[in-house]
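Let's start with one chain on its own, the form predicted alone, as structure tokens.
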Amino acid sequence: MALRELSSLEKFLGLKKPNKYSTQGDKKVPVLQSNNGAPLVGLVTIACHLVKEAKRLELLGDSAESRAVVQQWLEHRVTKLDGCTKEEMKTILKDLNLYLQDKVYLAGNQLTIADTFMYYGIHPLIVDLAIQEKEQYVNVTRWFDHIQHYPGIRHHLPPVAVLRNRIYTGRHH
């Protein structure tokens, strides 16, 4: 999964030459062999490197505070979301729903890689939720739908219907 996410990030960033990745260990941690020596290891490390390589630093946050929030969400993605149990998933969605109550993006007023990688991370969870369950997490589904429709984000993932269609009768009173 992480390798597809990095490939999608490269496309979103407009990087012309795709990188070659491998994985290491049981958890399949991504590894990027750089041209300048030591390999880069880990989803967050590689993602931040790609953003810098593309000179899209605004995706890392536009202030010291938003950069810290971006790093916090990236760390949350790797340590809490990846490999979570079904019970942990409910807690993660509940907490994220509360956090997003008054926010459009996770960090600041624009899209960051925190939004991108949290979207990639919760996509499989949202796909498995019934419409009624999605409605319990109205802020998450609003944010999720916004991010999935952001140009260039959803490369390797199918779109997810997040809102129930309302069916109206033909009678008008």
Given for the second form:
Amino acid sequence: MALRELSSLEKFLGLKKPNKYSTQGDKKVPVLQSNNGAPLVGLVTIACHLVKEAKRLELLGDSAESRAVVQQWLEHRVTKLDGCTKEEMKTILKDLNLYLQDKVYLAGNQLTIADTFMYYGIHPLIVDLAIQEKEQYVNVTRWFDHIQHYPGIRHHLPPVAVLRNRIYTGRHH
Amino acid sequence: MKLFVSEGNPHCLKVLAALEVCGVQCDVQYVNHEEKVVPFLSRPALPALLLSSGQHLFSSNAICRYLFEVNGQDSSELCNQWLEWEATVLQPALLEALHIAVVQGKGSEVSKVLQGPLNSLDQSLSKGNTPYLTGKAVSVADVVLWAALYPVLSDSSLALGECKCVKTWFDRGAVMHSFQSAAQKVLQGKGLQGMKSFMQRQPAPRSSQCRDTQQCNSN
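Now the other one: the form predicted in complex with the partner chain, given that the block above is the form predicted alone.
Every component of the complex follows; first up is the chain already shown.
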């Protein structure tokens, strides 16, 4: 999973030569063996490295505050979202939904790799949501739909149908 | 900007130490463990940093990284890697260790969950052959890992196996005034017991059996 995400990121960044990755441990943590120096370990670490290599620093956030917010969501992705239980999943979606209430992107006013990697991580959860649940997390699905249609992001993942008009308008019918 | 912390919360030790090391001016407010500071999170999350943009940072590592960046020290790739290792490998083991030692009172069983991560840290330090994790100077990675390990490594009653390089490296941080002062604020001079009321409110950690022991900086 992580390796496919990194290869999708490489394509999005327009990196010409695809890197070779290996994995470490039962959790299959990605490892990037570079020609010079020590290997880089970890999804977030390697993703930030690739962005720098492609000289697309704006994808890491355009101010110190945005950069901190980007790193926070990347950490959230690998510590909370990955391997979460069904119960935790509901809390994650509920919190994210509230957070995205007044936002188009996770950090600042432009796409960053926080959007990319939260999108990759949350994709399997969204696939499993029933229509009613998608409406319950309407801000998450709006953001999700925006990111999956953002040029060059989706790559290895199938598109998820998100209804743009509400069928269920609330509890009172 | 304003920093919210609570007494007895080990994550707060990191940000208070980082604040002292960087010397950044910031309001610090002490609140209860259960205080909801970050409006969009269902569970209380401390420490939290309220930024001038009105946004909240709720991850202690992101807060430390931000304080260092404001202070003119961007984190290097090696730093990034240590921070990711801390969050994904060390932190779950540490929380389990603290739960065993503080809530269950079985200090002798702590090494079972912590020895793996401590050994990989030791290996990296001995291979790296530098006084600090990322080179010759203190970086955000050192501050985060020192603070994370402070409660367990400064308690001699926990029978942790000999990790010579970790000990030498840790002692460099433990003697710093910034750490003494941050630890005093969080642990109140009570050592591990200072975290009891915080740890009792945390959900019991999932067992380490299903967790892997990822190594940082190794092949």
